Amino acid sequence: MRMVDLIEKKKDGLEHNEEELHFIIDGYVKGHIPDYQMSAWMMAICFQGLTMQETILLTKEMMYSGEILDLSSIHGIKVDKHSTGGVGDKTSLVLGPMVAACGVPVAKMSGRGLGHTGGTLDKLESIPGFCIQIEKDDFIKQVNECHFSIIGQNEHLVPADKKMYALRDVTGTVACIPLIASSIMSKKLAAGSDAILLDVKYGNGAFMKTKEEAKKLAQVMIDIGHSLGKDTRVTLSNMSQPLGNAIGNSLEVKEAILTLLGKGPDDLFQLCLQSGIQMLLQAQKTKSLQEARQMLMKVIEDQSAFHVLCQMVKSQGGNEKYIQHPELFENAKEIIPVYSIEQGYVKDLKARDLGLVSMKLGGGRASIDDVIDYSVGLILNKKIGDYVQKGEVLLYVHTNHELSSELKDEILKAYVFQNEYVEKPTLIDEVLQ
């Protein structure tokens, strides 16, 4: 069997079999398949797409490249969630102690920012002495204590996809849902949890722009996921907006802090509350939608869930008391209110804009090597749907710098007005099974 074969045949349209797949995947993991004609097979796959039966198999062999996490020894239906990334979107921050305090084990493997979304791993290191990687004993230790930890990707796991994914971002192979699908599940199946709920994301600020190529996407997850036997859940949801009110790393932790204690903003909340009613459901803790929905508002109303999140710092080695006192994270040295020179109804706001204002800030990383500013991003004050004056506070620029009139242009542009009535947004547009 020749590589360069392989690459003709899905060149010319062809399906690929168990055995060929296989031969690509551990080829190109042993380094026996050079990178050229890897980006060359998966530039063939853009343009001629896989069959269903194609991408799973592509799946179990990326899953299979490297170790599988078991997590058997922890009690109780461990349901993973997922997010396909958007700008303020520090949404396991409290869903996981939501689930967790309902007594549903989460155990969470996340990743860091990249770009113009944040990544969970960052958000958390924002907090003083927290430890992100953790020895797997003690890992399950903690979900079985507290239900709940979020971790680093442990390096082991799907080794095919690391290669694969860098390989990807520099030959304009990333925008293809078979790749996307089997980088997500591969990762998703590897890491042991027994059921899988999926955010995945459209709008400006997500990956899939349009609510259409997102359902294909979520359809292809969730068929992968029955296939090898794992309960599937996707909520498709709207990023044509930041998610909450901040957007910067330890900003977005006092956010999460506040919606936990039932004060922040809405928009969080709901998202939480409906993937977190799915996650119930897998779990079998309820089969009914309204007792999922009071349990978790319960854990709400007597903070269990913040408990929960302030058990799980401490067993990191975080400092717990920044979130008992959030006022001890430290603030960026300037606050600047930016004022629209605009009137009328927010129509648009681009969330992708705003992450990378964020960003150029020192709140994400415009490369993997970049040093994360925690205290620096934006608070917004007005969202679409919300009337504004002239020289009224659009939102706060939080900068250990001056504010450049580069980025405030950006800031203004990100909004669009109109003058007729804008309806908020729906956030969840739908759950697939």
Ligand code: URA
The other form holds:
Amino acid sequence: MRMVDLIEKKKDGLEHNEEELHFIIDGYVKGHIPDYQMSAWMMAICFQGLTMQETILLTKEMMYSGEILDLSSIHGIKVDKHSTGGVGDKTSLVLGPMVAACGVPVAKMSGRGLGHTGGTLDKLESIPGFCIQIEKDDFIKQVNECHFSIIGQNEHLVPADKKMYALRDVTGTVACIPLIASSIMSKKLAAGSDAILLDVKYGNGAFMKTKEEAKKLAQVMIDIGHSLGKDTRVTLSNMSQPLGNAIGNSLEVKEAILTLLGKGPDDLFQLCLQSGIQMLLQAQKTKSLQEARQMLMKVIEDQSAFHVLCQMVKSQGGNEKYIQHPELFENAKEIIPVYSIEQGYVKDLKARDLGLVSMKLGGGRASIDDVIDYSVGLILNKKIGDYVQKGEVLLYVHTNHELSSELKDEILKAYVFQNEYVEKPTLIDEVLQ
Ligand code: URA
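Take the protein just shown as the form predicted on its own and give its structure as the form predicted together with uracil.
Below is the entire complex, every chain and molecule, led by the chain shown above.
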């Protein structure tokens, strides 16, 4: 077999078989196929697409390119959760403890943030002492004991995706549904859980700009999951504005703590509640939506979800006093209010642009080896649907440097106003399975 013939085949819109896909993925991981041929093939996929059968076969080839985690010594049905990424998305820090407190084991691997989106690992590392790299046996022991652990992505997991994703990033081949679906699902399937809940986001701050695109991606991932016998469900959620009010690492941890204590922003709590209901159903804790909701409300009211977070932080070497007393987190040197120069209802709040502002303050990475300043970020005071008077505070900038006029301008431009009433957006539109 020759790679050049397979590139031609895909360019002509023809279907690959299992043997051909194995040749491509195996050859690329082993270094027999060079980057230039792989990128030509992936570009052909961007134009010609893949059939569902090809997408499933590609996912399997990618999944088996490395280690498959064996979580069978964790008791119970393990449900993994994945979000396609957004701004202010601290869901794992709230949803994980809520579901774990209901007795569902959550053994999660997360990634770091890049560009406008923040990563769960960076947020956790803002807690002094917290360790994201623990031995597999300790990870399993911790999940058996407190039902919850989040660790860094195992580097032996899906090496094919690591190489392909880095190449896609620089060859304009990221935004392609079969390539995104196989990338996400190969990692989720290799991570060893029994069921998977995916939060596919759409809107300004997300990969998928429209609900229709998000739905297509969701359906492909569900079909992949089902073909491998995993209960796979998707919440389609609107990322037209940041989730919650906090953007930035320790600011988001503090907001997650507040939410676990029942005092957080409603949009974040509702998303965690809706997702948690699905996860309890997937873990077969109950068959009733109503009962799942009651179980989740109870672990907030009796603070058992909050205690799971404390226990998890302690087990992973973090200083749990920061969770019990969030005022211990170091504050940025300055907290600067940004005042509105317009009035009206907030119609749009560009999540991506605010994510980039937080990154430029030092709260995120422009490139992979940038060092993060955990204390900086933004706290939103106004969101879509709020009425704003001229001179009212839109948001607070937490910074260790002066706020440049360019950044202030970017913040002001992220808010779009109109005179007519604006309804607050619904967050979860649909659950697909
Ligand atoms: N996230 C992934 O892991 N892969 C993609 O291709 C896109 C988003």
